[in-house]
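Form predicted alone, single chain, as structure tokens, below.
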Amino acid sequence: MEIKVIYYKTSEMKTKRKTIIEIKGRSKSMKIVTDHVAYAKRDQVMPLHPENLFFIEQIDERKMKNASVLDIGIGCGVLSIAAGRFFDAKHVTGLEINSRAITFVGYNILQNGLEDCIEIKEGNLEEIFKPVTGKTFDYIIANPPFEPTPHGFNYYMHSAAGVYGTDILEKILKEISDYMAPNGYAQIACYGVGNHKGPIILQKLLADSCGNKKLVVNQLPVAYPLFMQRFAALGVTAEELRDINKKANNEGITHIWLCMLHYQHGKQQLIITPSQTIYQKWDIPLDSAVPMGCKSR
């Protein structure tokens, strides 16, 4: 599938600190309204990334098409709106936890047209399949908060995951087989930290938890302690980097990889593969220059 990203900027928008995304596939067009990355506060609707055009490239459109899908972290909208608009799908539940961004995907999916479609429910980040119980989807995405995060740092509401980023990975897994149905399938955004070979810590969860599963690796990590440098600007000490960073390091932790889950009922083993895409500056903002929460020097 080719994706064709066009932005929308206006000093009204710019001063709102809104942006406006058009993504182009399959003959058909859908619009993105989002925060950009220059309004900094812990609500922030999360701004599109390369993230979010490797997940839509990557869905399987055979089982997304008159699919039950379930979209665990909805944000502002975009992949259930994709979901909706490029492949069928024949109704989306969305959970989210963030007010904001409630507000945001509910505009968003009025322009879209997508009103009959798409339905949001309150979301549990403790318990993340509380708000559905006892229901099973044919498909289930989720982009969940999945950035290295300083322990007890008050980060973005739609990123904050730990410091090797997989809090709310491990939670997703814990449960996810229970509510997919008995054919479902379910794909999932993560980052990977591990070292310079490949996402080991992750694989590592994954290979231990039960299930079929594929996991996308895009062949461009970041170096770990340059990720991590990005919270000197947001308030964090040099000596707590070297902390995270010593401490990484000794646990064989060197690099991050973004990845993509594919997950199906069936025999428990993991399948690794490169993703066929190289994703570039995939840790920023698809319309900045600088990391969120990161000022341009």
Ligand SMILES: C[S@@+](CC[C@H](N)C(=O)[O-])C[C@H]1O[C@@H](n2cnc3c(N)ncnc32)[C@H](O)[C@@H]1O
Contents of the next structure:
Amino acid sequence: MEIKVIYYKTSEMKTKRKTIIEIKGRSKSMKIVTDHVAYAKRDQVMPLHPENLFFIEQIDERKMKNASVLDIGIGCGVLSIAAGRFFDAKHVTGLEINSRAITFVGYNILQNGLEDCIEIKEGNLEEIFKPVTGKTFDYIIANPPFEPTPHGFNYYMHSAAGVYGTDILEKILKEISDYMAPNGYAQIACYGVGNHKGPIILQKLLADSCGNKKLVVNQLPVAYPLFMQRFAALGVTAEELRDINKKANNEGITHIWLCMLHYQHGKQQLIITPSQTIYQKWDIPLDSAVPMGCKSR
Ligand SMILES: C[S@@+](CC[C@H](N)C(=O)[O-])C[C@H]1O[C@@H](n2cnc3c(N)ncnc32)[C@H](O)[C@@H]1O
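Same protein, the form predicted together with the named molecule this time rather than the form predicted alone?
Now the full complex is given, and it begins with the chain already shown.
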């Protein structure tokens, strides 16, 4: 499905700035409110990024129609609302740990008329699936925190995911098949650390985990040190950054790739394929010229 951003509006009050984005898919559209990058607190409701468009474009229309859906980390609700509005999902359960995001998603659900379709449950930081114990779903969607984050750094709840950005993904993969219906499907956005050739570290992690998997890779990596540079604006010292980059380099990590993981039950295997669309500037919000947390112009 072709997805188009057709409208942006940012309200003017400085740190209270919010962004409204309208996205069109099929002949329908949806409006989503998020925080603006200028709201640089830990509970920021993640502004929309190119990964959201990548995610919606990658949804399997046939599998999503009439599906019972679990959205892990619903945030502003963009993926759940797309599932209900563009793809006619039957019912979505969204999990969220950030109470600010819960307020925003409630508003977004109402403004898109999906209050009978989407339900929100309080998430569990440690045991991700605990709020839906004993349930199974036709389609699990997740755009979980996946930014490589310096050890011990108090980063955004929506993005902190350990040094290589895989901490939450690993937790999800351990349990996901227990929560998928027999013909269930899952789709997870992730960053893949690796080198200039591909997300080799992520590939290794996936190859070693169970399930039948396809990894779709956006063909435009960002250099790891360039990505980590954002933490300088957030208080990580130049020396700390040098150490982080040196350690990564020693482990063969030089680049980060935006990826979409498709997961089904079945024989353990991994297929890797390039994305058809190439997403530019994918580490920067759609309504910003700079990464989250950096001073917006
Ligand atoms: C990268 S953001 C994605 C938000 C939204 N789905 C989107 O695509 O824009 C990840 C979201 O997961 C939430 N989150 C992190 N850990 C969680 C957990 N254990 N359970 C539920 N939500 C969680 C964060 O608060 C954040 O809203």
